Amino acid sequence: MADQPKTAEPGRTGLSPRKKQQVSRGIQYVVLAAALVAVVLYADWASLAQNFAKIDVARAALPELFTIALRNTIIYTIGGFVFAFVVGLLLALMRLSQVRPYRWIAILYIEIFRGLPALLIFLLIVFLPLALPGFEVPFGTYGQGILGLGLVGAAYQAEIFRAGLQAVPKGQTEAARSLGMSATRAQVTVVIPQAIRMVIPPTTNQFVALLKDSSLVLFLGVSGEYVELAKFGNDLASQYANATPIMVAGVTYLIVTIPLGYLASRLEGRKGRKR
């Protein structure tokens, strides 16, 4: 008996899972391409260019958005991811410890860090003196905006340095316990430097997200030499009445925070291939 004809089960449209994929990609394609056109077809690019990329306005941002807003984001970042780092480390090393209290006292500190509003830090800050009548922040502004970013920052970089603690294999202080060191030498020479070298990448995008942070700053009231990138740009397109002082402040940012995240990315990168 001749073999009959093939026909196409019901409810098969006839194509290869291969073939619907490069019909998906074109028609994705083909909608990229017309929204690029219709931004580029109905944009006003004159009135863009002229509110914000107006050059002799970014020219008047040089040299000072150098010279003193972007080292005082600096000054503020690297104070603030020091002071965080530290309290850091404390912080997670109270939350594993086997005293209660300090447990306590760890989780409660991060508990509440992590659950306000960065903004409202340092807003809390402003009105710290009221508080407690005569008390002054060390090294005035500085201090100030290094606390505020410091207190933050403690409480992500707590639960960074307890991942990484907690992922030091417990061999390693059985070891060190089996050659004579106490529990103290065993974590401060053992542990600890094993667990920094493992959060290094998480504590990379952690100084990034520090970097962005320290635009919050200007709710301290800072003015003149205090200035941070985003106070900068926005008093001048106050005074320019334009926004590319903000776009230039944005670019700068930039400039500095991709470096740093493509360098994290690296450093997971590298992490994950030696496991």
Contents of the next structure:
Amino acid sequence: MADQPKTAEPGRTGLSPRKKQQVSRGIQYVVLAAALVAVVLYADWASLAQNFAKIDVARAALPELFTIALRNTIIYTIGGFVFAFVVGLLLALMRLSQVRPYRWIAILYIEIFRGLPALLIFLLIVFLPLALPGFEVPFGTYGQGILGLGLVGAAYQAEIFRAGLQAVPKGQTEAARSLGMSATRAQVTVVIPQAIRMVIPPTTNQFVALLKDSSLVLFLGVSGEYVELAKFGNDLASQYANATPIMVAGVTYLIVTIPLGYLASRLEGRKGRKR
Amino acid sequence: MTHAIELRDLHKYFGRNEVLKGIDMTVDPGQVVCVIGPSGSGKSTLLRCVNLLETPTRGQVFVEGVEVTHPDVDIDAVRRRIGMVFQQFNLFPHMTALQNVMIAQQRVLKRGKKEAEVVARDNLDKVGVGAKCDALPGQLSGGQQQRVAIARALAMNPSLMLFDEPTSALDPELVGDVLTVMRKLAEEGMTMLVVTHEMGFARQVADRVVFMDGGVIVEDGVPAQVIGDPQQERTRAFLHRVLHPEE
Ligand SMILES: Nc1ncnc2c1ncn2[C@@H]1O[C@H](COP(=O)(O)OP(=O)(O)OP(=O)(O)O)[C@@H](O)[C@H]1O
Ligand SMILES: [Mg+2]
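Right, and the form predicted together with its partner chain of this protein, after the form predicted on its own?
First the chain shown before, then all remaining chains and molecules of the complex.
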């Protein structure tokens, strides 16, 4: 470090490091206060409230906000999550396989679906029936949304599982094999259960990411009973020419995502302590 | 008589590194053979070649007269007859002690749950951890974990047992419990191939002691000879280091 020693050198500036710290903190408070004053003075509060937090518009969102929009968000998310979980595990096992072509396929998939914007996948899904005449995604709109989320989520989940599988010590497989278990049997009874336990925290975060990405269902051109939170908020906002429904949808997302985020870090902490 | 284990001109390379340089040795049924030698001499590799956790590069391994290095052999079936105990225990941390001892019985030997549990409890009792059936490995001391690992291997009714430094990861005061269990096994006539640094155990329990250095067997004989009156300078130097570490 090029810094001077941390011990006080009163001769230099006349201020001890401790004093300097106090001054610096004081300045930060002053800047913050100034910014707050500026916001309070210059923002048009009446107009903001009118456009972003209008009570009767918010009320119009009920009860469909929960009975349709949140419900659908959860359906898309859980469906996509289950898809991503299963395909992700499969991809991770392929990625670690001894069979080289399996590894290539898994790497190709993971790189492509992590490298593309999720939005692009959803836009492509809309064109799927054109590309594959006669093909229809099962379960209609739900199926399309779940497919989009699942395809993207699987790539991320695969990398999570790969880290988990690699974190299981080699001795575990050796112990299982030395008891006469086949390679597959050892994976299924010994390695995968431990890997799944290890990846619960990052998987919870991945669930939150999918929940947010479920807003991309908007681009599938859904309507009526299929709308999820973002589309629902956007439609109502257009109808009332008012942003309040979008705010309401946002708050609804946060009610779900923030607790899940805390849960993930709690689980992470518990895992950390066990070590 | 067929040997329990027979190694013929066994070679093992890791890349270009020749770790076993032509090993010939036998273990007869009911014998206890201890393998000693400095770190890196290839003891673990030798042991792991017997149940094919490592694939020998050249040479043959016979277990009870069957060549297990033959390409047509069913490796899983071979391993079922060979119990293995590791330095790091390698218990399955997501299962209780009881489940650890039951799982391979159920999945590999296809024993019913009831039978597997009876066998598991018997073996856990036998190694002195019968009271810890419902504990997870993380809740057990090293000595208890290692004894559960021994019970797990025994529950498969192996005809021989491999031990790779079973007490090296243990606190000194816990070593005795594990050695007592191994001594009991030896008395019951179990065939055992044991890599160990416990010279007292080797001297008292082993029928033969094999000293390895640099990937070859330097000396092979009864304990009184190999430990008590070593013929080779390398053996003498090694024993001196092990028995008088403070010098
Ligand atoms: N999987 C492996 N890949 C590459 N080299 C290995 C591998 N396993 C062992 N070796 C090397 O082979 C040599 C012998 O190892 P081995 O574990 O058999 O020795 P050891 O006698 O058991 O030693 P220790 O007393 O330390 O356990 C060492 O030089 C080691 O680095
Ligand atoms: Mg070793």
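Residue numbers count along the first chain shown, from 1. C-alpha atoms forming the largest set that superposes within 1.5 Å between two forms make up the rigid core. Note that the coordinates shown come from a computational prediction; the quantities given were computed from them, not determined experimentally.
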- Query: C-alpha of V23: shift of 2 angstroms or more between the two forms, rigid core aligned?
  - Reply: yes
